[in-house]
Structure formats: C-alpha cells, structure tokens
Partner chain sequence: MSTSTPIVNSANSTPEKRELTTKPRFSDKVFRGVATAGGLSSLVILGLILIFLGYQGFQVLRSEGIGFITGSNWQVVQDNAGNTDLEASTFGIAAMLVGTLLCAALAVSIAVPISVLCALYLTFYAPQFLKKMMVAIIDLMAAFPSILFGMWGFFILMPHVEYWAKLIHRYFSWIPLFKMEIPVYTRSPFVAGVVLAIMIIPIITSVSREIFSQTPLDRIQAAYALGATRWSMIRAVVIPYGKSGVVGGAMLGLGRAMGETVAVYTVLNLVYQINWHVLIGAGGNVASMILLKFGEAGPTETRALMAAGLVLFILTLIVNSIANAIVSRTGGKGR
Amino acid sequence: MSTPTLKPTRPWKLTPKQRGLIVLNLVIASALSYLIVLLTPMKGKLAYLSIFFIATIVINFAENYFKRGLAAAKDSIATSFAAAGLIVAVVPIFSILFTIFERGRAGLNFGLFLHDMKLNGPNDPLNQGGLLHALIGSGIMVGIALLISLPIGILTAIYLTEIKGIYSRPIKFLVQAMSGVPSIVAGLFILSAIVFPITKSSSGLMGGFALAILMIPTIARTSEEVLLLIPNDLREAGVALGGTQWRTISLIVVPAAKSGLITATILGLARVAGETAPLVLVSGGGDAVNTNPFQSPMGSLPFYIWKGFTFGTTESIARSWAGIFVLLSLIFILFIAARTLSGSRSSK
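How about this chain only, in the form predicted alone?
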C-alpha cells in the first residue's frame, strides 16, 4: 500500500477568493471616498486619502466581524494601521528617489566624470565642466576619515566587549553621545581647534578629520554589536588551548566577526559620504582637481551640490541634481554591499 504524498500547505497565502474580496473592499472604499468628497465640503487629496483609510477600516471590520467574530475584527483594525504605516513610510521614499532620478538625469553626461569646474561658471552649458574634482575630493577625505576611524572604532568595540575595563562605562557613554552630535559641531571643532590656531587655511585633511569624528561612533557601535554576537564558546576554547586573551581576540574572535566588521566599515562610510556642513566649514570646496590633502581647498560632492544650489541658475541647479543622483547612487551601493555582507554572515 503506497503512502499518500502530502503537499506542504501555506495557510498565510491568500486564495483567489480572498484576493477578490480585498480588491472588492478597496473598490467600495474608493467609491465611498469619491462620493463623500464630491458631496461634502471636504476637498483635496488629503481628505480623499483620510476618508479612504477610514472606509477601508470600517469595511474590513464589518466583514471580519460577521465572518469570524470580534477578535478577528479587532485584528483587522491593527492590520489596517500597520499597512497604513508601511505606506506612509514607503511612499515618501519612492517619491524622493523618483524626484532625484527625474531631475538628476537631465544633468548627466559622460563628460561629467572627466572634467572639473576650474574653467567653467554657473551659467555654462551642462555639457561643459563636471564633478571630477568633487569625486576625487570626496574619495580622499572619506579615505582619510576611514584610516583614522577604522582602528579607533574597532579597538573601542574590542575594549567594550572583550576587555571590559574600568573605563568601559564612560567610553560607552561617550560613543553614544558622539552618535548624536550634529555634523556641524564636528566641523566647528576642527575649525576652532586646528584650522584657526594652527593651519590657518582649509584643506582636505581638515575635512577628513571632521568626517572621522562622525564616523568613529558608527563603526564603534556597529562593531560592538557584531562582536557581542560571537559565541562565548569560541573564547573559552581559545583560552582552554593556552592562548592569552589578546591572542584569542586577534586569532579567533576578530576573524569570526570579519564580515560583520566589514559591514560596520561600510555603514561608517555611508554615514559620512553625504555630510555637507563640516566640509563647508573646513575643506574650502575648490573647483579644480586637488590630490594633495595637505594644502589648498579641496572639493567634494556635498560641497558641489550645495554650491550649485547657492548660485541658483538653471544650469547650476541641474548640475546639483546630477550630483545628488551620483551621491545617492554611491551611498545606495554601499548599503547594498553592507546588506549583502551581513546576509552572507547570517547564512553562515
């Protein structure tokens, strides 16, 4: 006698009948909203969306109450509010992304990545000049910030999670406090502590210092959370084999958290890539390609965008939108890389 094969079921999957009822409810709610807006003094898109939301809740509540009882009807209200919250969160994001793409593509051209603005002004055509100086400047300043922040952030996380010395509490409090510091404060600190009394001039190095102040807490906090996920069994095994605490940390704990630490680094890069306020104060924002961070003003993508909007001409604003599109694309790539690495780590 053959054993019948049981197919796996998915009780959460909607049936065609349930999908049809959802579509019918939405159609009824839309019709009611349209009639109420048409026949009452309430006008406008906001009134229509509000009435549509209320009508949807009432219809779902009534349907679930008569079919499944009061508990299911109450659950439908919570579900409706959760769906509304999702829509409120997602729609503005897609609206921003669409606006940036729509306005930024007008200023995109191949020469944008090959030329700087040394010989061009705000009124020149879009096919003249570019943001090469801004790309190079952003790369140099973010690189300087990374060289400073990466060892400090990871060593701070190791101290908080592995060493747990007497200064753990004040250091953790300081890292949390730095996470909430406005970006312009970092620029003002570098301006008053280094630029005015020592260098007397703006440069890419000062911009890198300001970005490092903002990057350190992001890397430190993310690295701390990653190291806390490493099982204590690995640490105990390293000590049981005769390794010192530092050898256990460096040869077992840190390699086990490698992908998570890379994710923390990428998140730190994405955190500072679009910062404008500190760079406006300390980098100078030059229009020519400058590969020497120790002298002369250095341009950056945020400064390029801010400067274009400040000029206010049609061409400069179009260049700024193109710069926003490029900057957002870079940050988007960094976040995708971070999610990919964290996902591969979770699967392992």
Given for the second form:
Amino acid sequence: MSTPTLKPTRPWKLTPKQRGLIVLNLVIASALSYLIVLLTPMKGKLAYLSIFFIATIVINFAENYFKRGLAAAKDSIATSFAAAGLIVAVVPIFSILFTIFERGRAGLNFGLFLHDMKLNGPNDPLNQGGLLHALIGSGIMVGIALLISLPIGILTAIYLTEIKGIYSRPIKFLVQAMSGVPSIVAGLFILSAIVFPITKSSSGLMGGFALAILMIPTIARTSEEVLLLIPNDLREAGVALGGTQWRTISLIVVPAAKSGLITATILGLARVAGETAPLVLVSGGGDAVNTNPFQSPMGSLPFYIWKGFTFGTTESIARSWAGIFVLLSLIFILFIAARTLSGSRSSK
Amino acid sequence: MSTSTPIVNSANSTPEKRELTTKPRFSDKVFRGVATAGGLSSLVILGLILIFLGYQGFQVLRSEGIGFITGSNWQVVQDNAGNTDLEASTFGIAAMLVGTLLCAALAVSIAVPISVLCALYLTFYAPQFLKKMMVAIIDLMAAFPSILFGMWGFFILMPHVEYWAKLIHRYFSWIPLFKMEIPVYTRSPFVAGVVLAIMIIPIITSVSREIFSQTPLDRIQAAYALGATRWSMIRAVVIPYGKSGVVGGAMLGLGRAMGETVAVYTVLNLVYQINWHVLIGAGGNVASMILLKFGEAGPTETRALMAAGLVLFILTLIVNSIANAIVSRTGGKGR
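Next up, can you give the form predicted together with its partner chain of this protein, since the form predicted alone came first?
Now the complete complex, all chains and molecules, led by this one.
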C-alpha cells in the first residue's frame, strides 16, 4: 500500500496565467514599438529598442499598480532596469565573440601554425605565412614571466597568510597598488632600468620581465585568497606533530592548496598573455622564429595582431583577426582550466 | 615481573628534561627570511619603477618644471647637429592629462549605472543557473586582452557610437560638454569613453557583486518581514550598506581606464590641444601618447616620455590606493 506523498509546493512559481500575461506584455510592447517607429520620424534599431524598453516598463507598471499597488509597481520598474543592466553588460561580450568568430575564420588555416612571416609581408595572401614565430615568442616570454613571478607571487602570499609579519598590512596594500600599474608603465620601467642602461637592444627576455611585473600581483592576490581558505586545523595539526613552520607549510599547507595555486598561476597567465603595450615597447617584435630570448627581437601574438592592425590593409587586418582568434582560444582554454580546477569555489 | 624495577629505581636513567623554547629553528629563520624577501619584492619593484622613471625623466622634469603638467605643448627642437635642444624644446602633457581624465570619467559615468544594476540583478533577482553562467561570462570578459577591445571598438562599435554622438549632439548640444562648432564625430573622446566603459564594466560589476553579497542576511530578512518589496529592501538595506564599496569599485575602474593604452590608441584621435568637448574627434590619453611618440622619439624625447609615464604611474597609484582602501574597509564588516 503506497502512502500518498505530498508534493512540495512552490508558491513563488509562476502560474500558466501569469506566464501568459508576461508574454502578452512583451507582445504588446513589441507591437507598440513597431507602430511608433512606423508612424513617427524616429527610425533605426535604437528607436525600436528604447521604445520597446519604455513600453515594457509602462505596461508592467500599470499592471502592477492596479493589481497590487504603488510599491509593487515601483518594484517592477526596478526589476526591468536591473535586467536591462545585465543585458547591456552582456551584449558586448557576445558581439565580441561573434565578431572574432566571423572575421577570424577567413584567416584561419593549418599553415598558420607551421610558418612564420620571415618571407612574407602582412599584405600577402592569407594562405602564405603564419604565426608560428608569434606563438613561440609568446610562449617563451610568458614562460620567463612565469618563472620570475610564480616564486615571488607565492612567497608574497605565504608571507601575508602564514607569517603575518609586521609588514603584512603595507605589503597587502602595495600588492593591490601594484595590480593597478598600467601596462605601459611596466614597459617603460624595463626600458629605463634595463634596456637603455645595460642591454641597449630589445629582446624576448625584456618582454618576459615586463610581463612578470604585471603577473606578480595577480598570482599573489589569488594565492593569498586560496591559502586563506586552508583550514587552520591543518596548520595546528602539523605543528602539533612537531613540525617546524617551514615543514608545516611546505609539506601540509601548500600541497593542500595545490589546485588553488595552480588556478592562481593560470589566471596570471591569462592576464598577461594578451598584453600588448609593454611588448611593443621592449620586445622588438621580429618576423622570424627566434628561440633565443637573450638576443634579437622576438615576436609575440599580441605584437602580431598589433602589427597587422596598424598596417591597415584588408589582408593584414584579416591576419590580425585570425591572430585574435588564436589568442582568445588560448585564453579561453586557460580560463576553463582554471575554473575546472578551482571547482565551485569561485563560482559562488 | 621484576624487569621494570631497575628502570624505575635507577635515578640516572630518567630522561633529561627537554629544553622548551619558542625560538624559531634555523630552517624557520631561513624560511621566514625568504618569504619576507618575497613579500617585500612588491615594495622593491614599485620603488624601482619610481626611481628609474624619475631618474630618466629628471632632466626633462627639471628643465620644464611645473610646466610639464600645466603646459600643453609638445615640441621637439633640434639644433644643427641633429641633437635635441632641451632648452628650446617644450614638453607639456596638460592636454593629454585632461584627455585621460575626460575619457576615464566618461567611461566610469557610463559603466557605473550599468554595472550596479547588473550586480543587483545577479545578486538579488537572477535564478541560480543564470547567475552562475553570467558570473562566469563576465569574469571571462575581464580577462579579454585590451587589443581585442581596441579592434572590436574600431571596426564594430565606432559606427554605432558615432550615430549616438550625432543624436546626442542634435538634442543635447545646449549642454556645454556636448557642444561642437565643427561636426567631426570620428575617433572622439566619447568613442574612447564608451570602449573604456565596456572594458571596466566587468571590474565594477564583480566588485559590486562581492559587496552586495556580503549584505547582512538578517537585515535583508528583517526588511522582507516588514513587508518590503525587493526594490524597497534594496533601497533600505543593500544600497546604504554597499554604497562605499561601489564607490571603491568605480575608482578601481577609473584607475584601469586611465592607464589603458592600446584600446584607446585605436579609437581615439590624438590631438595636442586641451579639449573638454567630448563629441569632437580630438582628444588625448597619456598612455597612448607614449605609445604613439615612442616609435620616432629621439633620446631626449624618450626621456620626456619616461617623465610622462612617471606622472601616469603616480596618478594611477593614488587612485588605486584610495579605491582599495575604500573597498577593503567596506568588505570587512560582513555577516
């Protein structure tokens, strides 16, 4: 004999009648906007959208006012505006992604990853030349930046969360200030401190240094957040077992935070992979594959895009879009990797 | 049975008392030293940036004095030998500073309402699945490189924005800010402001969202229990609580917008004059000026560019510090 089970009620769920009303509102608003654009001198997409928006608000306001009173009517206006805010914020993203897909497709072919631009100008047909040099250069420079900023970033985070010395507050403040350093200033700094007085020529190493300056704060701040999430019980357990602070942190805390620290690193990579301005200043931007970061100019993906854009012909701009397609795909992969690793932590 | 007695009885075999000390071991001392050095590196780097940019720009700063910030002329005079004559040349970045502030202020004033509404929607209105998806998308947008915004802004957004500028000019030209004698709408500070606004919307949105989600739950529930609608709850509880956090987020966005280089370079027509009229196609930005002039600059002009970089660095440092101070003060007292 089966006992009847109660279904949980959901009083906030919309009834079919309410749903119908919402659809009806939208239909009326669209009809209104169509009519007004037809009959008045206001024309264009902007007119359709703004009239539709205003009409929706007015209809909702009227409906709620007569049904539930003024307060509910005001609430409906606020809801419409908040939703409009989200739509306005998100539309550019989809426009950007769509544009890159649409325009980047033309320049994409497999040869892109096999050739460099040593023998080709940016104006050559799209099936000649490629961005191998840029990919390699970007990889090397970002790698150098990673080698420098990973230890510094994680040590900073450890200092802020584990040691908590007297400088904690000022260092926290400075790291935050550092994350706001404009990218071009990082490039100028490397120019003024290393390129002009010492090396006198641009190279991939200089690009790596400039990127490291931009990468340190990202890694430090994210790692700090990750280390703060490690429960204190683990630290206490380590110390209670007789571990020194060094052994507790290196054998317990950091391994426990490993996936979070990797996320921090990936976010740092994604942050600097597309930096253009400092690389234009210090890396030189060669057209041939160059695997030696200490000598001669080195190309990079952002520089490749930049060069195509400033050259300004149809072919070169198509090359740029293809370059952006590749760059954004890389950033996308990094981003997804970071989110999968960090799991549900950051998606609260 | 008697095996344990000798141990108990013998006075010599009681283990000596271990020395208890709170002094760190040698390994800990090394570790703390290394970590402290790592932590202090941010101080060192910021200090070095100040020192080296100051050192390289010193010559120009000394010869121009306060005129470097107040003057709006950038003229390089060369003597007969082809060397730059520092005395005769004038370097002043007032026009570019005004342009930087104008574009950034415009960007913030466009972005803040949109971001705050968006953050409110995501925190209090959106269903869970939509919220997760949108937060991920907006976070992704924050990682978009600036050259992408630059090219998208140039090819896709600019025609639209020029049309909006024409509309604004037709209906609002009585406001001094929107006045213009010669209608040139292309590559104006307005376009740059819109592109920058789109760039900083993710930043302001995520800061505001963070602050809004820390609103004490008991106050929210209390407002609902007193019969508040969602909007009156937001107005009575969330906005007073999150106000200063939003201001901080806006200033973070301002700092980012002031330091932006490539995106502004592509959509702004750099003209060396102080221009407050946002719709006219002539503006400036310190960062993109540096990028523009760097290619053909001689040694002395490069030093002047370093000095300009120093000014930009100090400006963004101040704005960011204030912003961070405000945000961290607000964030602390959550539920």
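Residue numbers count along the first chain shown, from 1. Note that the structure is predicted; figures quoted are calculated from it, not measured. Between two forms, the rigid core is the largest collection of C-alphas that superpose within 1.5 Å.
*Asks:* With each C-alpha placed in whichever of the two rigid parts fits it better between the two forms, do residue 264 and residue 206 end up together?
*Replies:* For residue 264 and residue 206, the answer is yes, because the two are assigned to one rigid part.
*Asks:* I need the hinge angle between the two forms, given as the rotation of the smaller rigid body against the larger one from C-alpha superpositions, in whole degrees.
*Replies:* Domain rotation angle comes out at 13 degrees.
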